[in-house]
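Take a look at this single chain in C-alpha cells; it is the form predicted together with its partner chain.
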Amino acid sequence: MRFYEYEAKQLFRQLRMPLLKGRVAKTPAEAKTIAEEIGGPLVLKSQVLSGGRMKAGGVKFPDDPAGAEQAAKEVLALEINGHTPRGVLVEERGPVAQEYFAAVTWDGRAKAPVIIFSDMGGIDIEEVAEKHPEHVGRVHFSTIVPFNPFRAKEAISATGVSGSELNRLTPIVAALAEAFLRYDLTLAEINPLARLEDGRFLVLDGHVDMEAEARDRHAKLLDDLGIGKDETREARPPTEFEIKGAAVDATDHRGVAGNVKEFDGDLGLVIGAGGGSLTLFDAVRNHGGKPANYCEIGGNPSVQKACGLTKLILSKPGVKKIAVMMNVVSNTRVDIVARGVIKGCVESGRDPGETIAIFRIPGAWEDDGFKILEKYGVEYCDRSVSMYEAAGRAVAKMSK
C-alpha cells in the first residue's frame, strides 16, 4: 500500500528525520498561506500516487506566496496518469550541493532486507547501478536480530562517502531501515536525500510502501497519518467480482481462498501455494491461455470456502473451465481442496469432470484427494508433472 509523499514525510518526521519546512494544501488559498508562513523560494508538488510528476507539470518552483497560489491552482487541476491530486505539498526550496539516494527494500533472492545507498541521487537508481556500479552500496541485514546502525554506515561508506558526511548520513539511513522493520514496509526510499549549500542534510522526497496485509498491525500509525480503513490504494477500485471474492474469504478464518483479481479470459483459476499462484498465472499466459481471474488459495481453507471460491469463478460470464493448481503443499490438504472444488462445480450445476480442466495439487493427503477426483472423473496429476506442464494441459483443453 503506497503512501502519498506528504504521508511518507509525516512518517519520516515521526522518525526525527530532517525535513524541509512545509505541509500539504488542499486549495490555492491554503497554499498561499503556507507559502507566507515559510517565506522565500518554494517548491510545490502534486500529491498523486503516480510517478512522472515533473514531466507532467505537477512540480512547480514559485518564488513567492502569490506565485505559490497560482502554481497550486494549476497543479490541483492537473490530472497525472489518470490520478487526480489529493493536494499540493508546499515546501521551502534551498540550493542543493549534492543529492544522494537511500532506500530499504526486500531482496527476494537473498531473503533479507537490503539497504541501497548511492551518492548519485535524484536520478533513476537502476541507471546509476548500470553505469556507475561503484556509486551504489548494498548491505543486507537481519529481520531477526535488532538492527545495528553500523549496517547503514557500511552501505554509505561503500560508495566512498567518509568523514563528517558519513557520520551525518548514517542516522538518516539507519532510521529508514528501522522504519522498514517496525512498520512492515516493502519499500522505504528517500530520493533525493540532499546536502544543501548551507551544509544541512535534508529529505527532499520520499516513497513508502507498506505491506497491505500489515494494515491492521499499524492501525494507529495509519490513523495518525489520516489513512482511512476503506482506502485500498489499489491501482483501480475493486470490481463486484473481487468484492464477492473477499466476502468468500471472510466467511471462515481457516486458510485463504480469496485475493481474487478479475481478468477477461475464459479459464478460471483456483491457484496458490507460496508464490505458486503468480507462477501458474504466468504459465497459463505463456501457453496462450486467457485467465478469467487471479486468486490465492492455501493455508488449508475449509471445504465451504474452496467451494464458494469455485462457485464465484464459475459464475463469471464466459468462464468455460477452471484449472485447480498449486505447488506441492504441506499446509493445505489436497483432499479438502478437491472436495471444495468438486462441490463448487456440482452446486453450480456443472459436471466436475468436464469443468475442471486439470487438478494439479500434490502434497498432504493426496491419496484421498486423488480418489475423490477419480470418482468424479476429474483429470489430475501428481508432482511428477510440473506446474508449467499442468498449466499447458489446462490451456490445451480449452481449445477442445
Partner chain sequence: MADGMFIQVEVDDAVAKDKELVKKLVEVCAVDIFAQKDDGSLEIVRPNLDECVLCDLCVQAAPTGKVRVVKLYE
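Rather than the form predicted together with its partner chain that you just supplied, could I have the structure of the form predicted on its own?
FYI, this one's just the chain on its own, none of its partners or other molecules.
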C-alpha cells in the first residue's frame, strides 16, 4: 500500500526527521497562501502515486506566491500516468550542496531487511549501483533483536562518508530503519536526502510502502494520516470487475475467493495456493494463453463464494473457458471448490464440461471432488500432473 509523498513526510515528522517547511494545497489559492507563509523560493510537487513527476511537468520551482499560484493551477490540472493529483505539496527551496540516497527494504535472498545508502542521491539507485558500485553501501539487520543505529552508520560509512556528515546522517537513516520495522513497511526511502549550503540536512523527498495485510494493525496511524479504509492505494483505480470481485469475497468470512485483477484475455482463471497463483498465472502466459483475470482462492471458501467468483469471471465479455488450478491443498476441500465452480457454470447457462478447460486441485476430499467432476464431464488431473503442465492443457483447449 503506497503513501503519497506528503503522507510519508507526516510519518517522518513523527520520527523527528528534519523536513522542509510546507504543506499540501488543494487549490491554487491555498498554494499561494502557503507560499506567503514560507517566503522565498519554492518547490511545488504533484501528489500522485506514480513516478516520473519531474519529466511529466508535475514539479515546478516558482520564486514567489504569485508564481506558486500559477504553478499549482498547472500541476493540479495535470494527469500523470493515469493519476489525478490528490493535491500539490508546497515547500521551501534552498541551494543543495550534496544529495544522498537512503532506503530500507526487504532482501528476499537474505531473508532480512537491508539498509541501502548512497552519497550519489537524486538519481536512480539502480544506475548508481551499476556504474558506481563503490558509492552504494548495503547492510542487513535483524528483525528479532532490537535495531542498533550502528548498522545505519556502517551502511553510510561504506560509501566513504565520515566525520560530522556521518554523525548527522546516522540518526536519520536509523529512524528510517526503525520506521520500517515498527510499521510493517515494505519500503522506506528518502531520495534525495540533502545537505544544504547552509549546513542543514533535510529530507527532500520520501517514499513509503506498507504491507497491505498490516493495515488493521496500524489503523490509528492510517487514521492520523487521513488514509481511508476504502483506499486500495494501488497503481490504478480498481475496475468495476475488480470491485465486484471484492464484493464476492466479502459475502462470507470463510476462506478467500477474491483479490481479483482484470486483464483482457479470454481464459478465465480460478487459481490459488499463495505464490502458486502467481506461478499458475505466469505458466498460462508462458504457454501462450491470454488470462482474462488474476484471482486467489483458498482457505476453504464456501460453495457460494466459489460459485460467485466463477459467475463473475464467466460474465466478463470474451471469456471462453475457465481453468481451475491450485497446488496440493490441505485446508481447502476439493469437493467444495468443485461444487462451487460447477454451480457457477450452470447458473451462468454454461456447460461445465465445455467451460472448464482443466480442473487441477489435488488434496483434501479429492476423491469426492473428482466424482463430481466426472458426473459433469469435466477434465481433471491429480498431483502427478504439474501445475505448469495443467496450465498448458488449459491453453491447448482454447484453440479447440
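Numbering follows the first chain given and starts at 1. The term rigid core refers to the maximal set of C-alpha atoms that superpose within 1.5 Å between the two forms. All values reported here derive from a predicted model rather than from experimental measurement.
Kindly check if the Cα atom of Phe201 is displaced 2 angstroms or more between the two forms relative to the superposed rigid core. No, the C-alpha position differs by under 2 Å between the two forms.
With the core lined up, does the C-alpha of Val90 move 2 Å or more between the two forms? After core superposition, the displacement of the Val90 C-alpha between the two forms stays below 2 Å, so no.
When the rigid core is used for the superposition, does Asp264 move between the two forms (threshold: C-alpha shift of 2 Å or more)? Moves: yes, 2 Å or greater.
Between the two forms, C-alpha offset at Trp365 (rigid core aligned, Å): Spelling it out: core superposed, C-alpha of Trp365 shifted, distance 9.3 Å.
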